[in-house]
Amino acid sequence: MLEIEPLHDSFAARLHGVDLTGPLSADQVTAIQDAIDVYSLLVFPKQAMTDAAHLHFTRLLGAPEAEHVTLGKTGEVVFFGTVGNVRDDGSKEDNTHSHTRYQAGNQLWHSDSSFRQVPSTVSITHAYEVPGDGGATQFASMRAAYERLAPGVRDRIAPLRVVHDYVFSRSPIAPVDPNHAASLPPVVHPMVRCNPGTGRKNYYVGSHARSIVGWAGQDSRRLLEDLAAHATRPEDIYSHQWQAGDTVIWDNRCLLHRGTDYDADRWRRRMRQTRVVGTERGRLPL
């Protein structure tokens, strides 16, 4: 039986019981789903997790997603991405190295593929190796932000539609290989989304979000910057301190994440991360 421990007022929760590596019947992995409906965030501490076994779970939640910085640089599909600064080999990349500073791109609010056709649905993360100081993931709730908006404001920004855009969100940090942001031309969302099965809307931007078709730059800039704030007020943020054993589970469609800093010249960090492809049922019509 699912233990539930809420972690903030809004959303987030730890749950015991249950070990992701091994067999879960059909009626476990519906309370899984009910609890991401529900919470948004799940953290499962002490999982002896493997990729074979990851993978294994990752399908029991849906399809699983092809890593898009692999599939667009070489057009070959893998399901996992590693986030932290240890290579497979088990070498250390310090803080100067390119790919440490790409990675600094995840510091920036966002969610998980809004980059993409169809978004993400959840980000499945386990943590291997992680830092002594800083290496953080915050997490903040679209849901609970448009909840507190006011219903003129909730009315404004119903028809509105997004532009997402990978390129325009992370090039400033890095540069974006030519084959990968030829892979990821922008991508236009609704504004506001709905949870097919509870119901519950949230709005839809972050790092990604690029502009809102029919608008002036600024003005576009200005709400989408306005509307990221107000989810990510700092009472709204949920931290999550990383624990090796973690197996954090994260629902793209109303949570925007980011990670926080971490000395790469001193620390180890390796977490492996799939994502679960997204369905049309996420989405209200264009």
Second form
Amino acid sequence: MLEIEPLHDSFAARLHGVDLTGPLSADQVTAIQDAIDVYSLLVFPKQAMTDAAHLHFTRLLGAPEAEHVTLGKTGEVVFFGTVGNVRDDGSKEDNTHSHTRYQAGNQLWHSDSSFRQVPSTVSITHAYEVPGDGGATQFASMRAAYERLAPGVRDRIAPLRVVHDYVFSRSPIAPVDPNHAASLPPVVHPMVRCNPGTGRKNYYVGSHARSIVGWAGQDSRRLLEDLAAHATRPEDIYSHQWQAGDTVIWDNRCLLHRGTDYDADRWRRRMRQTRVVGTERGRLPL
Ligand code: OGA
Ligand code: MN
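Would you mind generating the form predicted in complex with N-oxalylglycine (OGA) now that we have the form predicted on its own?
And the full complex, kicking off with our chain again.
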């Protein structure tokens, strides 16, 4: 029913034969969930997406997450974030716009919402307008990276707990609004997690990972940076060059991703994103 075309050695696939905007059977939803568990990154080309269809599809995978910037600043719950440089009124923000600079934080390897008490399982992003040059999103698998570790290293990281902190990761890039900062105190997550569907393990780091509980600062930083670097060697990266109409689902439980540069003076880039809240009981064991 789903035609799955792998895109990289260890993760990522393109899926054909499914219209995410149409009605999906329970079997189709299960097949998509299974494909997320196996491939971590799913690309669905040529989707005639709308916000309404996007939110409807998001709810088939779980509860939509309140977008943290608006929630933190104002307390308002909205389920979409806009990625790129096009405002809701259609106008374009250029390279010097504060919002463009703020989004440069996405060019650090990260896992979406790892700084939340309950991080998201997946992000679902649809591309409406894409640059003619640049603006790819790159992905790397912390599951494949975990499986490449020597057994002794796996044992050493198994008991570790990691502090994730949005203000730590983002304030060097751009000031964090005080209300937003106050809404996101540092949280602690296990270093190693396990996909309950497949039993496969991965480590969980990225730019929001600040320190390891109980470790000296420099030892924390060294291990966190080594693990991120080990996951993101050039040969381990899948780089997604967006086409308008692509809907992409990525598994934040086990992937890192980062944006790449594009000339915002020259190009329009407009993508809409929802995230699915992780559940302690279902798909996010600690
Ligand atoms: C994101 C993100 C990177 C990009 O949307 O979560 O990190 O390519 N995007 O803009
Ligand atoms: Mn992101």
